[in-house]
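Only one chain is shown below, in structure tokens, and it's the form predicted alone.
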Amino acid sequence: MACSPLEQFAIIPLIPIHIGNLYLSFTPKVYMEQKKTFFFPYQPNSSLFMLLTISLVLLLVSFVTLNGGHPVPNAWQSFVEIIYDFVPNLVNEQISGASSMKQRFFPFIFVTFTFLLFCNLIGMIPYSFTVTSHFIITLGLSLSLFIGITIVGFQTHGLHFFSLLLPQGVPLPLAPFLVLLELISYRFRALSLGIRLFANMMAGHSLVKILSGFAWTMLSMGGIMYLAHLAPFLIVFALTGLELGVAILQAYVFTILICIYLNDAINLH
């Protein structure tokens, strides 16, 4: 029986944890009955891969900055320096205001971009798992960040932060309707952030899975189909390169939108 392309996203908890109505289970594996092997009866995912991603980033940064780094950067140090130089430029371009204000939010933006980048890139490794292909994870991330941005807005402006919902020069009779529309639009920012990241990562991986299964089926049939399978295999290789670009691009898009929303909260633009 052919496996579903969505089977790669299934989660089975290893350690069930229930506290009242809260479900806090550690979910380190996906069980794949149709495709299990001696070496890979389970595929780790979700909670475990988020933990591995954070550990990998910390180990990489620690390794690169050990003893102050190298005068002549090696490949890993250059990679970390590129990311470290990229994020301040992004913050300076998207957030207006004093330099001290921008530096205040640099760690927040840097951690967000690095976490998403490594989660997406690790998902491209065979027998790994794409954490950002689950809507509950991307929504939880975007919602928590957006709540934090809203808190920053109230800390900075107090109740004047509500002026963000009413553009200047609006006629008084239209003000209630525009406030309602702006409020709905503001609340949907967090939802759109999570949906955009989840949909792009899940759709790309599902398409690669479908075409890979199609090519393998043609290869197994033999005969003329053995030669015909080269076409879908070439498409899979092309899509893999495209998915690599999408993994980087989606981390960038998510981060730049967070910067834009943070700038709106700080400067009420």
Contents of the next structure:
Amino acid sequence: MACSPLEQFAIIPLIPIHIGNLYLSFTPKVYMEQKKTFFFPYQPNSSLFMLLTISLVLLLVSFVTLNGGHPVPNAWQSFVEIIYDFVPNLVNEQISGASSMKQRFFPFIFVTFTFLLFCNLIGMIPYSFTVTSHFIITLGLSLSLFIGITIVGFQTHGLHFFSLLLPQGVPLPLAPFLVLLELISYRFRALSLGIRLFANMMAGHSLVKILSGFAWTMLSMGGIMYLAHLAPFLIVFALTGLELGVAILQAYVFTILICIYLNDAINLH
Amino acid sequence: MLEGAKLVNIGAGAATIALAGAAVGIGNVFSIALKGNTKITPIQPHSVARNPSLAKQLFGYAILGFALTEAIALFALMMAFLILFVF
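Alternative state: the form predicted in complex with its partner chain, after the form predicted alone:
Next comes the full complex, and the chain you just saw is listed first.
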């Protein structure tokens, strides 16, 4: 009956699709070392929750903007307005240059921020599934965004884009070594963006799961432990608040780093 | 070696010592944002304590610094989990 706290991250396929040798499915199966011996009555699915997130966001935005919205906003409209006001500030602040150039990227950054925010927040609901707590999802997102930013850089500057790798005022003997180092650092950005989000989400959820396992074990032991189980329970309570903050913060940090990398690509240093 | 102490478990435990450095770093970020560093900038108002009108902008930088430093902490934690669950 021993189960690890990492089992909450298992993905079970709903609709398997076989195309030749490829095993695509509506929720791609992730093979993990699982030690569980009993059947979860609830099976989380990755693609299902991504679909749920996007449909929730679209429903929210469409209901709020029905008939142009109220002049005095109610709570839901205020929430959407806060997000819609917050993201252009990020874009304008980080990317310096012509306004038309900046506003080209606003829809893409808005979608990234809102998708990550809602994915993280929906994962905080008990018994729900956190889409971004899987490395393949955050790595896929960060890698594709990174390739897109590099393409934008090449489109804007042509081959002069490689001058990103050599900072100004560097003595010539040092240059080849520095270019190599900058190249490695540039490629590491894609990886670190994905790892940061994944590790934050996974570590937070695993921690909450481990501590609530303590609380449950203490509760079922009886005796003095029946009272003392409140200690890990209160820590879980505080940690859930922290995890809500981290969910919002990580979406913000992902987005602002994408803006900074875009700024690097468009305005070379 | 002790009975029941696999080397993998010892390695994973040793790997989490790296989080101490990350904790010091995060403390530094917020402390300098709030109170400043009197050894390097003795009189300039570069902190919230000396220039409260910078609170909003400095808070933004502090949060960015915190998230980037925490990423290093999580790289270390990821290594610990990698050692524990893959090897």
